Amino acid sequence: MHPPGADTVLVRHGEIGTKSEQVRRKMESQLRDNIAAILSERGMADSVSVERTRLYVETAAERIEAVTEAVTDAFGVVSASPAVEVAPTMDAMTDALAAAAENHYDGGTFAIEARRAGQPEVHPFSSHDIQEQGGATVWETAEREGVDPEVDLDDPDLTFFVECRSDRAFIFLEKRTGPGGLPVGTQQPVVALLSGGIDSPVAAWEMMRRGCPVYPLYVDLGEYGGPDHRARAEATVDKLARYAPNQDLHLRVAPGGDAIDRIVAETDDRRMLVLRRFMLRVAEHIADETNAVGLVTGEAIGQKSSQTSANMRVTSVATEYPVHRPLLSVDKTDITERARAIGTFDEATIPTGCDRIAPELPATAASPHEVAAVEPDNIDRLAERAAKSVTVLTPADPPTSD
């Protein structure tokens, strides 16, 4: 919902703001291009401009509801609202409220929330002088379209926004809700082993809702993977790269048939623990190709026989790196709706050929000394030869089959 002629959206950030200066500005400019970035691999190359606390994307009228979908993609915004820019002064933004009125306050109660930014000499006003002569004027307005108005400042049906600065002003109506958390590109870099499955793909979203930008890892499961195994890893990462469109999101595709196909033939309980020790080395290597500073899974407590807190312990001893598994306390129920949230739950729900790697009875509490026993001999070597054997995907292409 918009008032008539909107022309900008006004972007709001929040634990941004809560930086250092230095640190601040950086951050906003951060927010500033991947805002840029998303308009554009949209189609919209529209302006993006810095205030302190606020950031403003101006651009016509029937662009508005597309870009104001856009800008709350973005990391880092908390939220935005659709606007019409006006002159600072008062009767300006009674006209925009009035206009307001006539195409959006068909009933029910209403508020107007007004916030004024500037000395006095600027603005022969203050804040409760809008609020108040704002609100006169959409009672007017209402009673004029055979409207009964009714007044709530509580907890009103609609709410008449002006946020009035020193040299403009703007009218909106609501306030819609972005991720939050920092831009990403503000933190250092992860490798995030993707299956494209309905974890995984979450945790690399979540990781770089905290400003890291993400490698993608998809390690082959050879003749385990299922023809749609790959395909499904994929297309998650395709919505994946819709929230950062400038940075490096490429699939990284590592075979892991030969090395898999070793731990199936050589280990029993423990064969899950093995395979992800595997797929973590394999990541470990990829990190230190990219100069990442991390391995991302998403793994959640007691969600599977390999995932218990003690089994945890004996995956994340296999690689030097810091394993972060953002969904750790997470529900299920939870992380399937922020899947279905952010776009990767249909691709997400493909078969994966997984479960027919997983032995009958998998251990749930084993040791690091009981699973590095019965490990393949040459697992390190399995996991370097897969880690150089990497293939980068870009979008242009083709689905390939094994």
The other form holds:
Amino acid sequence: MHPPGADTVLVRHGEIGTKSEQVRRKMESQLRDNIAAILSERGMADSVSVERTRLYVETAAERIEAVTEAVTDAFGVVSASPAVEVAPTMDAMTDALAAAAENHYDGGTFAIEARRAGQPEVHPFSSHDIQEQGGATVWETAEREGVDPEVDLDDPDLTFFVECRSDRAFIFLEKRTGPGGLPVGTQQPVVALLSGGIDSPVAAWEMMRRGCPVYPLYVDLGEYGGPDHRARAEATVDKLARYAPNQDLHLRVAPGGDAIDRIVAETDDRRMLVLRRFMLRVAEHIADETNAVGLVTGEAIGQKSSQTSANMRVTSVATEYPVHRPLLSVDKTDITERARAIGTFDEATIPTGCDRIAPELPATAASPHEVAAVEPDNIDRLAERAAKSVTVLTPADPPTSD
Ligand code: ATP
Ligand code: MG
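How about the form predicted in complex with adenosine-5'-triphosphate (ATP), since we already have the form predicted alone?
Every component of the complex follows; first up is the chain already shown.
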């Protein structure tokens, strides 16, 4: 919802504001670049500017909604408001409030929330004055339009926001929520293990939300995987790329078939742990090559036998890189909800290849030592070979059916 003529999106960030001046400037400029990249990818080359504690996108009234939507996809954005800019005078602000009331106030309760920035002598009125005169204007407009006005300052149905700065003022009607977090690109990159399932894309998204670029890696499970899984992983990456089009988000596909065949042939109840450790080793090589500083999985405590608290110790020690598990304590229903919200959920769930590899009675409390003892002796070499044979998919690559 926006007032008539809205042509500016006000963008608010959160944690960035708690940083030192130097860090804040860097993060704000990354946020500005990221918003510009999302806008340009969606065909809107509007200019994004940074002012202390705020960013602004100046756009055209006809695409104000699309721009607001795009802005609230940028990591680091806490909220955004489609606003109309007017002169910082009482007359201009009350005129804009009257127009907003005419268009959007059709019953229920309302409130005016006004903020005034700058030295007191800059404006001949206080924020309280704006609220009083603005409230009277909305009230009169409503009555003229045949609406029965009612004020509720605590929990209004509609809030008219006014922000009056020294050089300009803004009127808006909502604060649309963004993902929060930090601008992607303000942290060092990580390798995200993507299975094509529900959890791993959400985990990758959460790391991006905290500022980390991700290099997504899919380990092809050979005869246990298949084109469906890989296509699902590819589709997921496309969805993630919408949030960060200026990042190198290309799926890396590592052929794991040979290693998986050996793992299935040579292991039994500890098979899934051997498999996870193999995948982490492949990811480690990719991290070495790309200068990534950590690995990410969609694991959550107790979700599967390989994800018991004991078994995560076994998998974690297979690599020197930290294994980040942003969904560690999140319930599956909540993960699924998040996947829907960010657009990576696919109704047609397909069982992942891992389900077909799992033994009937997998170990739930193994030790690193036990698992290391049953691993194929050349597992490191197999992982290295799989990593060396990685294919990096570019968006131009047609869908594969091998
Ligand atoms: P997801 O966790 O993505 O929904 P899932 O739950 O079926 O899929 P799990 O068996 O829970 O997969 O796997 C645990 C984690 O291991 C995944 O979240 C993912 O990070 C990683 N993983 C599993 N299979 C693959 C694969 N084929 N390629 C890359 N990573 C994988
Ligand atoms: Mg899972």
